[in-house]
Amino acid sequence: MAPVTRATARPHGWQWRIPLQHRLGNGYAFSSDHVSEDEATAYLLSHLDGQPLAEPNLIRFTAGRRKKSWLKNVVAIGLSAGFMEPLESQSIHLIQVGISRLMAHFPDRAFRQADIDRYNRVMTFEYEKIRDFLILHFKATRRNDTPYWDYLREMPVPEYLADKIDLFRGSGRVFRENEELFNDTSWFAVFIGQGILPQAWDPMADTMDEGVFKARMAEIKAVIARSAEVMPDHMDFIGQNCAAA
């Protein structure tokens, strides 16, 4: 059993493959503006590793969020507050952060507007920064084999994301704003993986002695190697901790 989910770009979206103990979960997130439901279903069924165990279940969604997660004495959390492209599987995080932010702003019977407004601001920030990270996966594409990918490559992006791309392309730097979900290593992975390479490096790197730098990198590599040596492999871990009945 592979220890990872596999996401594969397809002509009109992307396909996921999730190894479970009793089956492989497969799905196709596609753009209905660019391919019909029947065509997408047929494409998914023709790109499975084995025979399907059931008929595909069509789930339609409109990406977005509520303008206000909290209105008067009602708070929308999780899917009731919004849903975005599922590529980064952030839905559970948004449930958790919605609850934790509510606890931080929990009202008495007065329901003060200042508490409500601040909750809505921080949740809007959370959604928008996840949105920007998701958009990067598609905007950075170099594919030009279908109108779907042409549209994504040329689409305008939010100012925050445009700035993030320019900063990284200029000097390889990523700045994390106000504890947004995805940190610099996540951004690095998508930037580099999608072919957005920095034209220069962080000038702070020039302040470190080369010998010290090489020693530090060797130390990090050794720590990772030692950690990997004592870890169980994927199937051993499942057998010890969460084997299916």
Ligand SMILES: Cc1cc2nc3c(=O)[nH]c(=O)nc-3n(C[C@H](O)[C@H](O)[C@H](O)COP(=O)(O)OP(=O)(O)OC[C@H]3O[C@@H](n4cnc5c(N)ncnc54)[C@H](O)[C@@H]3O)c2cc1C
The other form holds:
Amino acid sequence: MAPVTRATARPHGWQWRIPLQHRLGNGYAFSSDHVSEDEATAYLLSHLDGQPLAEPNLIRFTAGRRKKSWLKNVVAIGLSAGFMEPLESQSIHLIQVGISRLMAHFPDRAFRQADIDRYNRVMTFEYEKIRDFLILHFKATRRNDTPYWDYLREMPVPEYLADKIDLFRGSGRVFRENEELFNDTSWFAVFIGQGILPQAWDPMADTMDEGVFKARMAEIKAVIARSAEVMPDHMDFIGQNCAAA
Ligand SMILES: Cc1cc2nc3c(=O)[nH]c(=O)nc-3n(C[C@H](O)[C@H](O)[C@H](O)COP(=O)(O)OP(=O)(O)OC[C@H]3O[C@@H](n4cnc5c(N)ncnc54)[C@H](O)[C@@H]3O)c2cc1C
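Can I have the other form now, the form predicted in complex with this ligand, not the form predicted on its own?
Time for the whole complex; same chain goes first.
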């Protein structure tokens, strides 16, 4: 059993495949502007690794968020505040962040507008930074086989993302702003994985002694190899810790 979820680009969206102990969870996140529900359902059913165990369940959503998560004495958290895309599985993180930021700005009965405004500002930041990282996956596509992917490749993107792409293309650097969720390793994975490569390296690398640099890289490689060796096998781990009844 694969220990990972697989996400695969499809003609009008992407398909997930989540190995569970008793079945494979499958779904197709597609754009209803580009393909009908019937066609998408038929496509999903013909791209499963086995026989379907149930009829597909259609979930419609409009990507976006409330302009104000907190209004007067009501705070929207989780899906009531917004939803973007399941690709990076960040929905539960946004619930957690909504709760922790609410704790940080917790009001008394005065419900001071300054607290409310700041909460809404920080939540907007959370949503927008995650949005930009999600958009990168689609914008950086090299697929050109359907109008859906053509649209995504050509679409304008938010300025923050455009800057992030330019900075990485220039010298391979990613800067994490404040407490945004996705760190540099996440951005590297999508940039490099989707074929966006830097034209030059970080000039700071030139200040390092090449021998020291190579030794350090070899050390990292060895630590990863040793860690992998002592890790339990995926199925063994499940068997010992959380086997289905
Ligand atoms: C197949 C699938 C896979 C997912 N995988 C991930 C993942 O890997 N990682 C991740 O972070 N997220 C994932 N999500 C998303 C995540 O599960 C949801 O975003 C999250 O559970 C939403 O929680 P919530 O409390 O905001 O909303 P909900 O769980 O929808 O809770 C809202 C509750 O309010 C109730 N309600 C609605 N209207 C009213 C009303 N008028 N009065 C009283 N009660 C009402 C509803 O009955 C419900 O119980 C996945 C979702 C799906 C469908």
